[in-house]
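Just the one chain here, laid out as structure tokens, in the form predicted alone.
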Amino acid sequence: MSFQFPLAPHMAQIPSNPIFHLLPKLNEPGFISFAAGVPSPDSFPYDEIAKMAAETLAGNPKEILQYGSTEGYLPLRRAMAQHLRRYSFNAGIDELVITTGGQQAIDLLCKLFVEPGDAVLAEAPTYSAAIQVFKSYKANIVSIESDDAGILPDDLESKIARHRPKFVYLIPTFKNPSGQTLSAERRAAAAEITGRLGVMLIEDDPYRDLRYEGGHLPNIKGYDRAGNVVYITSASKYFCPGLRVGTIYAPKNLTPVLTVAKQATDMHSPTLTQAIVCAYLESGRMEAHLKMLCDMYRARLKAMLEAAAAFFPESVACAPPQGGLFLWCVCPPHVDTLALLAEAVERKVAYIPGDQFYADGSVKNAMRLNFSNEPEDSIFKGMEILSKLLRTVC
């Protein structure tokens, strides 16, 4: 007889991520995955990372293998401050906290500010892992209305007044899952409204450098006049996710309490992986790496868009993004993409159903397709297989 572990009641509110149930299938020969939002392993600079890890350990093993600073490895914070200057940020090292991936940054901010029942404003759809984090703190997730240019400023202001949220959470550039980019005017409005009303705005921005057409827009943080915008980024999407290195850029008065919150979580992120990211940034190779990534993913996105146009039913609408990792496809209202997933997996193709990106799971007829993890020939093959399934229900 096995012991029964009584879980805390709030665990029942935290949705399970379907990708983890798919992982055993994804490794089967011939399986084509449009599911996980992952960079291509073909992009990882294996030899350079191995060399940098060896050199880092040989040069200063006692520091690298010992407990480190909770705020982050000091050379990395300096290198990251320099890297953020490409975004027109003038971040000081005392405004940066290194985290174990971008998701930990969201968790730390919730730990600091969210009590059960507190409101959090977010786009709909939004990042499924952020929904998991918000629900783990028993937050009341309130959706902000949007159109093709992103969130509606009037609705944002109205809902701040009505719900008095602890923060507003936005992914303004190539949003996960829809690939949508918030317009410059709406970015400025979001900063002005939240600053004027005294509400923190979390700008989650891991995809900014993955732009395949058009010009870069100013970050919301660039419009921040009140000091209320907290900026999150991560090396996971443009470098190597297994290194688990994220960054919070926050006002100086917030970084000490972020440090305390992180101490209660994991003391500090692994120094070795921080040092590897630092070495790569300092080497000057990141610009060439980002160009290679954008060239690779631009071709893969083009293949997916061409395949969607060629194979998908006309009733399935796919909105072309200018960058990022995802294509968001909306089926007719009667289609349930979660119900279709098991059949898709049997046909050796996977995607993420749209309901995972809504706090209430209300939208059943959308799907998120990742294009970065498969080469063009596999993308065409997988889209053709998926189209045959869609044609049975659309």
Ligand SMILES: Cc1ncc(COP(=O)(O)O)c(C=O)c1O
The other form holds:
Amino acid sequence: MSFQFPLAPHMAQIPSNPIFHLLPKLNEPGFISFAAGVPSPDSFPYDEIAKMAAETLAGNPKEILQYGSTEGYLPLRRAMAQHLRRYSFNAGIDELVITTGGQQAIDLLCKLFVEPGDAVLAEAPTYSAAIQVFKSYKANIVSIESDDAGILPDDLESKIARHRPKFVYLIPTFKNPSGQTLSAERRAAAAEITGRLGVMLIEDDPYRDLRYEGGHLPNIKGYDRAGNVVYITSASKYFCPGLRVGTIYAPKNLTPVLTVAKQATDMHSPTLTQAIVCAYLESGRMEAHLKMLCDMYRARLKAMLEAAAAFFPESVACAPPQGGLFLWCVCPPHVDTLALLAEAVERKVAYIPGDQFYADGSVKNAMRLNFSNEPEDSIFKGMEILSKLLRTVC
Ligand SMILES: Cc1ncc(COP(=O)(O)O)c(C=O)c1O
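Having seen the form predicted alone, the form predicted in complex with the ligand:
Full complex below, order starting with the chain above.
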């Protein structure tokens, strides 16, 4: 018997994510996945996490297993405030809300501010699951134009004036999907323009700690003079996504309403996983973990760049990122990477087609390649397979 009830009309707005259709295939033996934006499972500190989980439960079972506070487990908020000092932030505990991943942070901010038809400004391309959230709130997604240094300040200013958006959503560091990093000047300009024009800016920054070359740039939130920048980070990419721990660093007067929105959504994020992240941060091991991750991913990125240079047709342009998890490759305009994906999957290799990262799906000739999830030898093999396929169309 099938379930017959019609879905609410807003569900029609939400595009389904092709990664989830692919997931069963990706686990088949011999399959090489450049698709999902996942950390390497080889990086997870299993034994330490098992030990910390057991110690946490043994030491404080009543608090860990009881309902907890919506803002987040207090020791984690303290440890996270400390962790954010490495980003030059001086966050107060009352400016932090722990969320169920960074994804929930995006959702809560939309829940608080977006009504059907409201404009939100975003980069193009941008994170596909943020597009899903914006569409689920029936937002009008307006793209900001950009060049090699990121979004164009003039275009940002004129689009704010024209569309009066509820917020501007930016991923300034090693952006998902293109790996691009917004220059320091443009970060300062984005904070200045949005502050002056009285528009909220959401800085979504889960990749910041995954830098393989060059020095850290100041965060947009660091330029926030008007108190209009809301910063989102997450332990998913630099630690373990299954723990589902994200953080919003917001002006003090926003956290109480964020808390109400979160209460209505899931009461609070699981205390056990918050306590595990907290124990890991407090143990002082995160610095070494980040270094290990950066060394591992730097080598994998290098392998992917070398393979692209060696195998890909010259007409495919790949932009080397300085960090993050993705290489973005642009094929000649006639190529449709979504149409090509089925054949790639037949050949046991997968990527994400570029149209998923555009609100209107208009750009069909790009692909996002994840390099963190496969060891170097598989990266070479997968890139060789992919290049043979690309040569049939490029
Ligand atoms: C830019 C960006 N924001 C947020 C997320 C959500 O991650 P999570 O909910 O696992 O923290 C992702 C995941 O890919 C992302 O790329």
